[in-house]
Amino acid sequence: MKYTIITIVLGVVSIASIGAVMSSSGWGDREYEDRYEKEYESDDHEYGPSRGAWLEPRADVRPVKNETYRTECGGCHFAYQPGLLPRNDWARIMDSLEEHYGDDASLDEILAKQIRGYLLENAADRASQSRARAFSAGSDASDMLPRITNTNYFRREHYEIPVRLVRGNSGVGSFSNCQACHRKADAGIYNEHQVVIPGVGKWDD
């Protein structure tokens, strides 16, 4: 019994000593920061621990970096990130530019090749972020052109939002108008806790 008590006391003293060394060397802080960075960099961890709760969430879909794509496609509508659809869907869209959702969006061969390559290389099924990978199943548009709003993941994330707050809202108009409610959509941030619906306010389901 006496031996057991001595063993426990020595163990506590040893742990306390190690803690003191870690604290004095700053190692403990570095370990915490390393763990925090790993958690914060995960797009599933939207805000990080309470210590970093005031920090901005990071992009959970890789932002658009290709200026050719941003200029040519973003000139008519929001430049949707490649990570919002899989390769097959982007290929179908690029193969049908002359009938692009009711418009003729034809491009010359060089531009089309550049944009196609960028979209396919950075598509949802090539993404590292889990929110982008959730879009990799693609759209259930069957014989129609793929739509981000027709993906199962998009529907699951938006089904609780009343249609009147979107289509009946002059400040939004359509579920495809991402940046109207996701104010930082251009940066690839689709954090559900930062959704603000025009004329309605903050939405957090």
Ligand code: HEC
Contents of the next structure:
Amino acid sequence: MKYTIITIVLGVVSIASIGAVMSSSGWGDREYEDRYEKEYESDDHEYGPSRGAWLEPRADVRPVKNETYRTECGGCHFAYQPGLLPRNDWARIMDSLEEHYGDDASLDEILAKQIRGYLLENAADRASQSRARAFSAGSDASDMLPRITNTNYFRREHYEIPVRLVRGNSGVGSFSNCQACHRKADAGIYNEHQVVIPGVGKWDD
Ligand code: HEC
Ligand code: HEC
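Please supply the corresponding structure for the form predicted in complex with the named molecule (the preceding block corresponds to the form predicted alone).
Next comes the full complex, and the chain you just saw is listed first.
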């Protein structure tokens, strides 16, 4: 009986302190991230319980939720998540859409402004997920346009993959086609255990 009372008192105290933390500034973001992560964790349950809950992948970068972005920037290639590059790099890309890696990807001013806002707001250097944070160092500083595939993190993760499985593989063609090997890339899942290279199969290293 004595312990029950202590438990209740402790419970009330901890609820009260949670309340205090919640009302302090900054909680809003955290709460959003937590909810967000849960949403995508539950989405991953289709991988089946046989893999074990601890192996279930979750979103490494926040999936694209902006339909304007998806339509305008996902037509020629995979709609890269904003969390794959830091703000600086996205700004440089948005500043030179007329000369976009050999293509003209220019947009009218209103659309460009909207997309720029979406990219900068959700960029790698603003993300909380650790894999998105790993992209926040960005692409090599050079005269060339930034590339996700030129970031140190990207290169570190992919250097073991032989070129013949990428450029020499009609099912892939280029490292820029994330979704060719990362089948759940659109959901923001890049977990190495989910990689299937076309014509090769699951990646085991
Ligand atoms: C007219 C077609 C076209 C449109 C529209 C387009 N892109 Fe691209 N984009 C390309 C091409 C071509 C490449 C180079 C792909 C390659 O090297 O395999 C590219 C490459 C990229 C890369 C570098 C990928 C890497 O290798 O790391 C990023 C980032 C990118 N685009 C972002 C965007 C954004 C943001 C938009 C919308 C504002 C956009 N693209 C719209 C054609 C387009
Ligand atoms: C040719 C197939 C292929 C393509 C295309 C590809 N990847 Fe990968 N990726 C892999 C493989 C294989 C690994 C695991 C490498 C290892 O651990 O040895 C990996 C690992 C990763 C990881 C680390 C995952 C982890 O569990 O640590 C990230 C993040 C990632 N890729 C992102 C991307 C992004 C973003 C793109 C597109 C710009 C992309 N990849 C394109 C095959 C690919």
